[in-house]
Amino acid sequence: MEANNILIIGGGAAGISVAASLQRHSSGKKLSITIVDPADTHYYQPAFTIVGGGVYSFDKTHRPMKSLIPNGVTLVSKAATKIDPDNNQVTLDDGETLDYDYLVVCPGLVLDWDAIEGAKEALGKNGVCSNYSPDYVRYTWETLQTLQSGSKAVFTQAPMPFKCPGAPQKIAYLTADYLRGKGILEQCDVTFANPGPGMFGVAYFAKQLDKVIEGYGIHKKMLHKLIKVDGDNKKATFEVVDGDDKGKVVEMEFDMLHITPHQKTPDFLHGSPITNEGGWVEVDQESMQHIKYPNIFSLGDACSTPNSKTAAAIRKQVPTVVANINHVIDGQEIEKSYYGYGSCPLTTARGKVLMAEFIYGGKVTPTLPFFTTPYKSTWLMWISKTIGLPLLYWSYMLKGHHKFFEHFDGL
């Protein structure tokens, strides 16, 4: 029997949870399967947050890349450049050539640091700052460190869509947190600025995020968006992008300005014939199928479903993708098994989390309403975060186990 070719862009949390998510559910199927990603080291993405706010060991989100692929599957350390769907082949950066029968894609996104003047220059020193990059991330702890009665504290958040749209504020509830411990918040300026019109995507945690952010006493500055750092001098400079003052340029002064980079697809999806205008390809929002092509399939935060890009929605995502590869390779009907879900453990403090759990449209889906309330930040909810989400991620997620997790949305 001739097996199945399987291809894989990606070596995240999606590329490797599909391959090794395929090993376990196509019983009976001779698979041949490939990933191809460039990277020799896979990060822990989530935990991000919390080693800037100084509560996780920056040491435990990263592994080898060669370490997590599973026994069976081919790594091909290269970048692909070019996707021929009509002719099922994708071209890498050596120029070779790969042919596949299905094809996954999930490449994940690209930190855009040219969308903001000077931002790329400025990271890493004079209080500038950010959590999305494995380079930078242990700067933001060491530079809230060094705030003190009188420090400006800025945070920023991109225009959407981006990676864990929730991080950008945790680190502000995390810094605040810092300083009321140190007894000076209220000596200190913190702002928080985002060009959108709320705290979050979702009404019903927007409202208690409100409250969250006015117990800190933070300045909330919507419809804010950086377009400039002046990391020398320490000036964050904003456009106003709606409302009566649209077009406004307003200049900010900081001690420490955390940066959540504008974020793209990478460029060979760019004018792919799998992927729209904006570089996201194209899929059917509940069966992660390509619209055109259906040996194509794609998941996790390149794709172009309108879910919050987490590690929450990858995880529902993968099975979903596994069972239509399987039923595609029998000839069977297409399931659509996927309805949105996303989760964000909204880090309001050291030692509270709030579980943000949503679907399509919204609506509100907390896994666990017996243990927490879905608008209240909880101890319970920190322990996920710390300790039970990474170990489930490294143990289960990325080794396939995807049935474990069947009636635990939120993990």
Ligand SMILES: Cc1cc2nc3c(=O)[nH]c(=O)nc-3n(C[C@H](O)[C@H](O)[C@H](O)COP(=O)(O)OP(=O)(O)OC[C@H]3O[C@@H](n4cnc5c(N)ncnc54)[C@H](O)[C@@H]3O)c2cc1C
The other form holds:
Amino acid sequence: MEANNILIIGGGAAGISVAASLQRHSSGKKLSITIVDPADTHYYQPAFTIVGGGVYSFDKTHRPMKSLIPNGVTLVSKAATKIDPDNNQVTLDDGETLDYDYLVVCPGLVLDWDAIEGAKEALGKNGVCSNYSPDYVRYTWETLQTLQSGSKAVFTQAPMPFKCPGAPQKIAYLTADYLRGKGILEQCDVTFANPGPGMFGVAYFAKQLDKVIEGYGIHKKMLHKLIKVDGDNKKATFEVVDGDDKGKVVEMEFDMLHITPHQKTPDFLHGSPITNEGGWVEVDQESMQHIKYPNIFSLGDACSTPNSKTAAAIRKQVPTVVANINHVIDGQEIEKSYYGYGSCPLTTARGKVLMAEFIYGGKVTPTLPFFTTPYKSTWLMWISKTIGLPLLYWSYMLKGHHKFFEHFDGL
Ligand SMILES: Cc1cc2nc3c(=O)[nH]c(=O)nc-3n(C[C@H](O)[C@H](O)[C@H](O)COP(=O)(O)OP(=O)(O)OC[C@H]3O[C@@H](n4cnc5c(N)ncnc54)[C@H](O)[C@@H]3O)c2cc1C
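Moving on from the form predicted alone, kindly provide the form predicted in complex with this ligand as a structure.
Starting with the chain above, the whole complex follows.
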């Protein structure tokens, strides 16, 4: 029997989970699986929020890439630079080409610091930090501890789409809670600036988060997009993107500035035959199969599906991708079994998480409806965020135990 040659671009949350799950759930088939990824280190990015908030060790967020590659899967430590879907071929950064029978594209997102003037130069000093980068997440916690009575802390959100849309406000809450714990919240000035019109894409949760932000007295600046950072003079410049003040430029002083960078897919996907105008790999939103090339699948942050870009979404996309690769190999009809699940554990305080879980159309789908009320921040969900989910990630998701999750997720 000839092996089915499966090539996976990206060894992040999606790529490793797909490889491991294919090995477990493709009985009777001979598979040759290769992951292409130039990175030496794999990060559990969902924990960056709690590292920045000072309640989790950075050392627990990363492992060597090689240690996570399932036995029998080949790792090619190079970057993909081109996909030729008509000839089933991928070119790598040293010019080598790899053939495939089935291609899974999941190279995640790139942090586009250049989209904000001065941001790259300002990072890592003068109180300018970001949980989005493994290089600067520890500086968030360092900066947070320097705040004192009279300090100004500004938190920014990127234009959509970007990964974990709740993360920009999570660190604002953890900071406000820290200041409250020190008894100086009322004497500090905390601002959350968002280019969007609301606190969250799902109205049910947005209503609750409005109460959380008000409870802390955080100044909400909606429709404000960060356009420039002057670290030396501790000034951030925003543009109002809509409404009566559209086009107005607003300056804010800060002692701490937490930036959420703009995000985009890697360059090699822009202008590729498999992506749309925005550079997103164009797949059917329920089957994760490419709309034009039936032997190509995509999942995770780089694909076009309109779910919340989270590792939680990937947990539910993996079984669909794996089942459909098997169906295509077997000549069977593909299934449409991903309904847009995404989840966002909103750290509303130290020890409290509001677990927002939802599917396409903003339907709320809590995993544990008997234990928690979906809009309430609870200690149980804090334990889930800080202990349960990291364990599930490293020991189950990356090991391909996707059947396990069928008993746990909201849908
Ligand atoms: C601050 C923060 C907080 C978050 N919080 C949460 C949360 O609470 N819950 C949650 O579920 N999710 C959360 N997320 C989102 C989650 O981490 C991502 O959605 C998830 O990691 C995306 O997985 P991925 O495999 O698509 O991409 P990634 O995990 O980013 O992996 C992409 C891989 O592709 C590789 N790659 C890139 N370019 C190429 C190329 N040209 N060739 C080959 N390989 C390439 C990269 O090296 C990388 O290893 C958070 C993210 C951040 C940054």
